[in-house]
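Have a look below at one chain only, the form predicted alone, in structure tokens format.
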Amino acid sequence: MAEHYFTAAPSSPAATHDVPFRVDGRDLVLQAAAGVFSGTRLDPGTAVLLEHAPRPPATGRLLDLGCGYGPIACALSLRSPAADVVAVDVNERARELTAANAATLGLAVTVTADDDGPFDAIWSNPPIRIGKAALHALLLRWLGRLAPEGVAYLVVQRNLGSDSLQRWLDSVGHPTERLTSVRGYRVLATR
């Protein structure tokens, strides 16, 4: 089988790559790797979700689902340092890149591979690719470690499925609304 993002334990060779992108007027510079998603650049995804979702609380436990190398993770602590952020996946090599960007940074940020929540917000580029039924059953899994009045933000590609994507969060008990459509990505606010 061939490896994806989504490996746990990614066997390809780490070269790594210096990932630049702006948050708030700050450039940043992160390390990326191959075997982890979008390794070589920031996703044009995280880049809308980044840029049009709304602002973190300025307290409270964040998680970045699904952290990559950890560009929303960072840029979750950069906007609220008194916030617990949290950064989670399933690939062991995209945890250790989050956990040493974030040192880099000087951001605290709580790397692991789960956590039982609760969360005040989530923000996450879903791993669309891992296939319709490992998808819900991630986002099932992890909405429901939202707070009471929490609530997830999400970016989608259209054409990888955000509409039906939000029929569906919609049908199990997740409302869900679209907040912006920026170059055929879909933010999403579910609850």
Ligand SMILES: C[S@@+](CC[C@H](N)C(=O)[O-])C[C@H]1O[C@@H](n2cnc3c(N)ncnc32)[C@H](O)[C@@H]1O
Contents of the next structure:
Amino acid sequence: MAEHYFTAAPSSPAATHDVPFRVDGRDLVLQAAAGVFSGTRLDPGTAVLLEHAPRPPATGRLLDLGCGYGPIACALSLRSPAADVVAVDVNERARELTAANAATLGLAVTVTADDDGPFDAIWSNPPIRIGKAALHALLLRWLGRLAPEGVAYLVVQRNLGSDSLQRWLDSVGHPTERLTSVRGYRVLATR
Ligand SMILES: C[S@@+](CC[C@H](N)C(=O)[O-])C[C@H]1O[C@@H](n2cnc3c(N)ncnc32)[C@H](O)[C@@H]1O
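Based on the form predicted alone presented above, generate the structure block for the form predicted together with the ligand.
Now the complete complex, all chains and molecules, led by this one.
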């Protein structure tokens, strides 16, 4: 049976693939691999988040929640080199790839399995496929680590429940607005 991308320790061979990656007119290449999310190309939802979420603040602690091979964390660090960018993932291969990609690009990204925060902002293409209960628990845990004025930017496919997720976030005390809807993805801002 194929492994899920959120497996903690993938057993599939870690054959890597070049993923072309364009940030602010700069053409870069990241390394992705089997056993991590979207291991051969930039996920279209991630592309929407990077194009349409607000620019990160110049400084502060910024979190990439569920970093995969690190495209969001690397983009945050490229855009805000003076910020303290933290990347977390349950998947150890994802963490290794993010650390290696950041190092190759000369970016200071802290890669870890956990971090107590607080965070000034969070960016995430969250792992919808782990199931609703696990996703809700994950979001509650990390949104609780936002600084008081902090905002989390989430990209969720409309067909995978973005609107019901927005309603749920509102109902549990995280006021959430839809910033945009592009190519079937919603970008949500939640506090
Ligand atoms: C949709 S993928 C996005 C990956 C990457 N940010 C990207 O845009 O390509 C979601 C990520 O969340 C991670 N994930 C799943 N459960 C998690 C958990 N409990 N804690 C942290 N990360 C988790 C998965 O391993 C996966 O890498």
